[in-house]
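First, one chain by itself: the form predicted alone, in structure tokens.
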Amino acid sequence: MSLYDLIWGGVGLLLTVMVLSYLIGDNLLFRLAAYLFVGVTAGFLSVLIINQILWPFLLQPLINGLWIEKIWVLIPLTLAVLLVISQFQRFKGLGRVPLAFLAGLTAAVTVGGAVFGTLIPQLRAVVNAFDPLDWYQSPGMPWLRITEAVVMLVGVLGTLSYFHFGRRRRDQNDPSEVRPGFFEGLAKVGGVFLGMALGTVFAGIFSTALVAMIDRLLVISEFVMRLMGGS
């Protein structure tokens, strides 16, 4: 084993053993190896914004640009500099020009990948579901495609349904609301399907830590196995 291998792989197993003693609670050496983890990332975001945005869009283009590049550019520089003096006290208001167009465009792009990206697509999933010919030209049996498409149809309206905030109250004497009975009855079919999708997201996220927990083990016994026999 050479000296850099070593070095590196006693490295990495303290770092997995100040990781692990969480295990037995909270302490120092879990909080070491945390503020190390925050730093380093925090540290190669820094590079990353540097070299991958700021220069190449924002120096460059000031530095070698044409006059009109060098125009575009001074929108989003502005915007920087007022979000970066708005954190003294005195200029505090400036922050808002900045902050109100990230709130903007950080909501046009989430509801337009939510329509064009998810909504959409789903809505023609299912219309296509009911189509007979892909009934009976699809490999299978057609009333498998039939219950598949009918499954589809509730799932998203159950769905939909479930987030469904018209409400009525139920009396006048009676500040409470509810919803409309079929809209009620459709919403706990709905959280049916909600539950059944969060529990899959929360299996595959389980399942690739425990992926990638059995990964580190691996190299660690592989590196202790090595240090051991001394190749």
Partner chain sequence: MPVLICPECGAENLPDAETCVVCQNSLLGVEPADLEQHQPDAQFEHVPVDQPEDDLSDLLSSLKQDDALDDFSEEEEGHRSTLSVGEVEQQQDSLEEPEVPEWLHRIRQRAQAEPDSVGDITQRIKAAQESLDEQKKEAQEQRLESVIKKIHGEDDEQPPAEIAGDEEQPVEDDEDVTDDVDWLTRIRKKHRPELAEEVQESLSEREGDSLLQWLVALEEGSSELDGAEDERLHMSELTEDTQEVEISPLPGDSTQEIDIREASSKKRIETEIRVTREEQTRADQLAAIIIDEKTPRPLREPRNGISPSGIRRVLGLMLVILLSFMLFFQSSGSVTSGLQEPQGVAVHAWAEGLPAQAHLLFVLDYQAGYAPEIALVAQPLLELIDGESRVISILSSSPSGSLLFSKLLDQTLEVGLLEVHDLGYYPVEAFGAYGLANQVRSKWQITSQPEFMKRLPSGPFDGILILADDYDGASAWIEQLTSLALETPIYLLVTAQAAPLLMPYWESGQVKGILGGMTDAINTDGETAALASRWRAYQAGVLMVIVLLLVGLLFPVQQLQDGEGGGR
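Can you give me the structure for the form predicted in complex with its partner chain, which would complement the form predicted alone we have just seen?
Nothing else is written out below except the one chain.
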């Protein structure tokens, strides 16, 4: 192991131990590591934004570009300037224009992605599971496929019912958490499916965290072993 690797190995080990000390409780070591990390991340992100976004998209065309390129850059440049100066109390209102642009852009991408990227494909997948050709032509047990399709439909309808916002219409002043009759029944089934989904995700989250823990233990042991081996 070279000195360079040894130093970085030592830094990694030290930071690992400092952060893991949070298991005992919040302490000086953990805070040191956490704030160091925050500082490094903020610095790195700044460099990245300057190097990979502001420079190529804004500054480079402005400095080195042709006049036509400079014209194209004028609009984002104006928006950027407005965004920056709006951080000063005196020019507070000017930030609305770039923020409005950003909000509109995000909202549109949201709508398009939600409908064409999730809603429609997922609805189609539920419906396609009822294709008789698929049940009988593809290998496997047809009854199992039929059952799967029905369970899928019931699960989706149940989950959607679970999220029904409206409540049963009784006395207007009577606070209630109960959905209208039909939805309430389906929602009970939906609750089970919802729980199963969350349980599965929980298992995944724990797996990921566990792999990180195993990795940290391995890193510590490998460093100590190398150090003891004198290499």
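Residue numbers count along the first chain shown, from 1. Definition used throughout: the rigid core is the maximal C-alpha set that superposes within 1.5 Å between two forms. Here the structure is a predicted model, which is why all the values come from computation and not from measurement.
After superposition on the rigid core, does the Cα atom of T159 shift by at least 2 Å between these two forms?
Yes, because once the rigid core is superposed, the C-alpha of T159 moves 2 Å or more between these two forms.
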